[in-house]
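Let's start with one chain on its own, the form predicted on its own, as structure tokens.
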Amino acid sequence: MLRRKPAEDRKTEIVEALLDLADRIGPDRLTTNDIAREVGVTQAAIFRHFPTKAELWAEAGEVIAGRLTEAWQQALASERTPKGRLRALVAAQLKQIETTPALPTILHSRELNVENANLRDRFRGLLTVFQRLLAENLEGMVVDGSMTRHVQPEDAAVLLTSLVQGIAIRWSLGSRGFALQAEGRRLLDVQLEILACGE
């Protein structure tokens, strides 16, 4: 006789087979069945656990944040220098869409834009929050004097967010042909020295 598994197991399952799924079908595509057939479970049984669908992606809201965050944390401890701590922020959130690929297509897709008013501000507090991590060390990089006075450190952050966006949109669209974190270290790099220039 098979032993039910524990309700947390079973959540954190289902999850798991929607971050999988929306990254394969796609997040606007996905329905429940799918996340049933790929769990091995009934419908039923997915809508006891989460009784509605907006539901069950408030939940992979509130897993993929507290994986973000725990890597912002990890980041931020592992340097010394401003310079340091945000290479280490940018290497951290790439980490994190090469973990969850369908990162990108949730955070563009139309459930999240359209249909789910609460997993977008989510996700809109969790970029301000990342773009304000960004700012602080870019402030302590002109401190310092590795970056120019004449570029305000928040505009910076705003340009170094983007430019992990459009990278993770390039990789997503071209197959992952191309090793996303060695792209986006370079490309940082390439930033970084922009910013480092005056006038």
Second form
Protein chains: 2
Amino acid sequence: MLRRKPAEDRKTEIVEALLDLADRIGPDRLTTNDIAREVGVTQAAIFRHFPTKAELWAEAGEVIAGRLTEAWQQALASERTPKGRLRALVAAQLKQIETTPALPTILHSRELNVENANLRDRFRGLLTVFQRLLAENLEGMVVDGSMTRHVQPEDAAVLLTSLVQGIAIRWSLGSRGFALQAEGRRLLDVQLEILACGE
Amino acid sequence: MLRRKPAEDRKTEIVEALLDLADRIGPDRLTTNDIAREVGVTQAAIFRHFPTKAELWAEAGEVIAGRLTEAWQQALASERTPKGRLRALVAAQLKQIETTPALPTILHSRELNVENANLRDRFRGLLTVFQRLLAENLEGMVVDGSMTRHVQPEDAAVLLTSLVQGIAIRWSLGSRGFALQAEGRRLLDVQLEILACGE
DNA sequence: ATCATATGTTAGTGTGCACTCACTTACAAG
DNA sequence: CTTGTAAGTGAGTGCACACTAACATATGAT
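Switch over from the form predicted on its own to the form predicted together with another copy of the chain, please.
Complete assembly follows, chain above in first position.
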């Protein structure tokens, strides 16, 4: 028998394995056996730490929610201008996706959303918060003149979240053939440029 | 025993049921039993028409590819100006998504993409074609002055495909709480407006 | 009206799944 | 060094899955 670890460490390992495998084989194809093999324990051991697979997903959801929220807070605190905060928010989101590539798949997966209503609501709430943070800073940009008055901040926020999602999907399906963060920031600046013009 | 139908009709029914269920319960959760119940035959009957489940998905992929290609051709033929064609392309895409809501889920699902390599390549090719059609017409818009020279047509094409994807996802996860086509066209016009300015 | 056959059914098969239970042993506190 | 407990195992359970084989009959061509 191999090394035994305290429950908290093992739980973390299991959640990390889940996030990794969700990216490689898909959130729904993922079995407890896959996770166990990845962690290096038997399949039964998974259930020593999580009563059901659904509970395991719930825990993973909490981890994701925590990471995103913290990343957003740091982004907001790191810059003083609305435009700076906006760019920091998008950059933070791209960085989160790059370190946890399963994120878009999990957030938007109809699979998970169908059977785990709590998780779905949690994620939907998260995305709403992100959208609202973007819109608030876009309003600030209208005030300080770095964005046109001819576009509603809410509409611009939709354009920006779509941009992040679209790039993430293209990156994910295209076997990560380009640098996500660099490409994302470049296109964000293109979008911000045309949002600024005419004022 | 109920009505017997010619194989071709039944195959069509089965594919339609698959597309419908892919939307309701997810492309990967979908079982042959679900399909059979929806169609109104026994599960074994499915395999009378398709040798394997993978072949059934392949057929569904062909159907989707055909519909999209035809919709794009009609859109291109229906308008004379680059801007008109561009708007028709996006409108056609939104309409296809509205009539087959499983489309985004299927096109971007990592689930399917993992185990059916042919299908993945087929879909990736489709999306590339769409992107190229957009880029071509954006180039035309640069020439006729309806789009700024400061943005590369390829970049603008990425912004537009992201827009369609982003709205489709929001529509899909948000329980279809708004009119997809209307909202999509509205945001497209917002984006085209700011893409035009400064020239 | 007859009949070949294509479309269907019933009743399976083997496989992999989430999850359980009886049992073991590594580990740390006294 | 002893010992209680938490972390792990091995061997299962029942269930749902994709898929099959043997048999039945509705249907269309003659």
